[in-house]
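One chain is shown next in structure tokens, namely the form predicted alone.
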Amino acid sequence: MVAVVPTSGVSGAPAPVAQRSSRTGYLLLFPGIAWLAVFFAIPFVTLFLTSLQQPVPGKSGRYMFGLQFSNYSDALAEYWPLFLRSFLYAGIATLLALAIAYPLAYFIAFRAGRWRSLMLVLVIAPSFASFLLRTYAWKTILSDEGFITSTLNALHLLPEGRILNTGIAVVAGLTYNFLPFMILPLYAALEKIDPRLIEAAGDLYASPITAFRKVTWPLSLPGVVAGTLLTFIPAMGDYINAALLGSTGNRMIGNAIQINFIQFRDYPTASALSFVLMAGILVLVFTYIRRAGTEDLV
């Protein structure tokens, strides 16, 4: 004889345990949620009110609440070559940092050895030091009398003969400050890189060249892309470097933004300037994530 047992109720959870499983997955979501909400929703909603604000009659620095679509492109017509300059910056910069960064993560991950510990410390131990400390450092370090310039002076390399208060100097101070975190996305992403997925390219006959395009490249992409979105978002709305290191030619829209915000106190076309910085960011993000072939980032 067979006993036949009941199977309704058997398959899945009982009922009371699966409620309360389901409750407690939102109670650890809440805290993420409320900081989202808090930190980034309601400052997001808030911005995007405050660049439609229009000027109280007879009352300058007053602003009310209003419909003025107008303050966009006022902002657009009036800073839009600051826009270019900073993506030019931010691009050259972000370029850089990916040449310096690119050997040096990939040293550290293959060669390094016992020292990779004490080399990624190095790379970090900046970050330690102010931003603002830093950026001040190299205006010392780019200043008309240091060693830099007067080497370059002496071969001639300098078409201005200086390079403090320029766009090199700015450039260069964007590529310094962001450097590590260039450095750190592409270490992650090598050191998880199978060696024998190298060695194997050699076995069949690839050279060093080939089997970094085919192999290392390829595998160390996610990184690329990480490492570049990483330092190119800051770089762009960056303006500590253009204000320290450039002069007013050499702006950014981040001066921009802070000039109308605080001394201004123009706060609708700041707030605009803000949600146009933050909408092309966010354009250029996904269609570069898009064409490099990694959307499992977004």
The other form holds:
Amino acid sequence: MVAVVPTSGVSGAPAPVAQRSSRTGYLLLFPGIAWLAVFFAIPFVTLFLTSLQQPVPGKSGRYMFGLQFSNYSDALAEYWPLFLRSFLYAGIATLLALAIAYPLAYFIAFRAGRWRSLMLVLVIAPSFASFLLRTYAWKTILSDEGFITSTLNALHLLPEGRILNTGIAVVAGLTYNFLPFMILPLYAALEKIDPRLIEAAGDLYASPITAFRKVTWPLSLPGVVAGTLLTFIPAMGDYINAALLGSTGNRMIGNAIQINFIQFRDYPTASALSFVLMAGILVLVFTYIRRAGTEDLV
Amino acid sequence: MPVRLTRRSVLGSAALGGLGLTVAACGAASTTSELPSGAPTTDPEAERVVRFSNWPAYIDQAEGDEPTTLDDFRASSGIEVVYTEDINDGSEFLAKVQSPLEQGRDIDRDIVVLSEETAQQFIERGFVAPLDYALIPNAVNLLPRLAAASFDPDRRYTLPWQSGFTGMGWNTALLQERMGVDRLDSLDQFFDPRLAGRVSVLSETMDTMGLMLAWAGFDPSSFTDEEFDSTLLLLQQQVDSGQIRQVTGNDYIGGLDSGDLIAVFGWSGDVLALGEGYGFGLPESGGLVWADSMLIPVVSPNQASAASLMNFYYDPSVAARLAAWIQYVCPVQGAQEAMLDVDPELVEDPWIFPPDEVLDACYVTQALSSERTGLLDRAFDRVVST
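Alongside the form predicted alone that was just displayed, please also present the structure of the form predicted together with the partner chain.
Every chain and every other molecule in the complex is listed next, the one we just looked at coming first.
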């Protein structure tokens, strides 16, 4: 974390004004840094140390300081399929959310007119109900005896004969729950686009599709990147959707972390899994941002 | 029939431990008594409060103007009760209170109700105060069958709160539709392909594996690791074939209700509280019987008040009122006679006052060391979760 602090003059005789503002800079940074130290840096180090702990001999469920790097290999050996599954589910959910959110955000930004505020409120409105309750509601919506499943079954469209407690339900739940995080950044990016640019593209004989491809889409990229990150990252670590809407074969890595922390009280394994998840997401995000080439866009 | 929340956990225990907090918070908001705070105190004058932590819907609740058993306790003893339904999962609860208990700090609870496995872990760790039976004269009413527990042979630390069965529950109409029968009597029926994808088992290892061990011809009250492993293979087959849809805490109740689940491994009182249209039974190969225990944390500053509360619930007429509401097996002798005045229809209820032959046919699962519990839990989870 590098702070941008105005440096004093090069002459070696700093002007008093610059000096004061430099101190003010640090002072202003203090709350943020203190917050990060207490709620991020310290827990981060604790978690890392926990992930290397070793069991106290003869006392199950008790751990002590150690440098047991095998915690990582053991955890990965046991749970790698769950990492892959989480990546797959979160990836599909993110793409689906993008496909649903882009047209909607586009409509709100360019076509909604006086309904714009109302539509934005409607996008956020579901968040007024708890995440948990909304996911429970999906259980009812997708129930075997419910309207959707029986209709699809009558058309013989469901190979498993059900939606609830399948991977489809988990992905649907993830897509739904994180959709607002996709819509809002997309809207913010699209709304900033000057419509005259699109008009100009038209004046220069670009077809609507070309105008979208050459003007709207590139200008909305910061929103796309922000939206996909805000959707993918929480979806990757989520465990509620898999727990409520999934079956035995649909657990995600969040479920493994949860059960190791709470059920088995195996803190080292759970911490190691959390760390691998964090590192994995970090690598993915960096690769993604580099490939998207958006450093100068954001 | 009012919709009741059910015991153990509204949410699945293993699957949803973390969410328990949310629900616990709701429970606390709606059921905690008016007392502003249950601040611990060592002042004997002020020791007129008892803080009671229990599972959701594991006590009678007010219907109209009728006082609840807790109201009566408050009135008769002058002791205030702070009642909180914040226990959703034994392991999770232990994880939450373990470090304050090790440091000898008050955990804001004077009585907690825990399953046998968790109670054993509390006792092993030295977290439990011995009971002062001079303050609990009604303890003589404890059913002789429950007088000894494997983890607490002389009931030095614990008294049963309620007892109950682990067996099979079903949605009668859907069972009839699929199988042409209106009750289940064996696990062979439970694993019938006609119920594929519509049955669930419990996330508590020994509840599910106890029933499975008995089905496989082993003894759940005394089994070897090899027997456990070979039984686990039977479970694995049912998971792989798609027969088992879910592994649940007591959210199987929601599944039975919506019809997503036709048959479940479940706990007697939970299923019975659903009422008409649902059934509960024990498999021919053997069901499980268990007792949840009340205990007093050794750090509690209000142990005498806590003991009076225990004494109150061992009064047969109080026990009968409690049992009539929650429909679990009543551990108090004389409650069956007292039930005549409470609800005559329930006097002969086999799930509240089970006859000896039913109890004799049931297994009590083996008490295991924490170490072995940990290994078996992991092996079980590996089968049901990946």
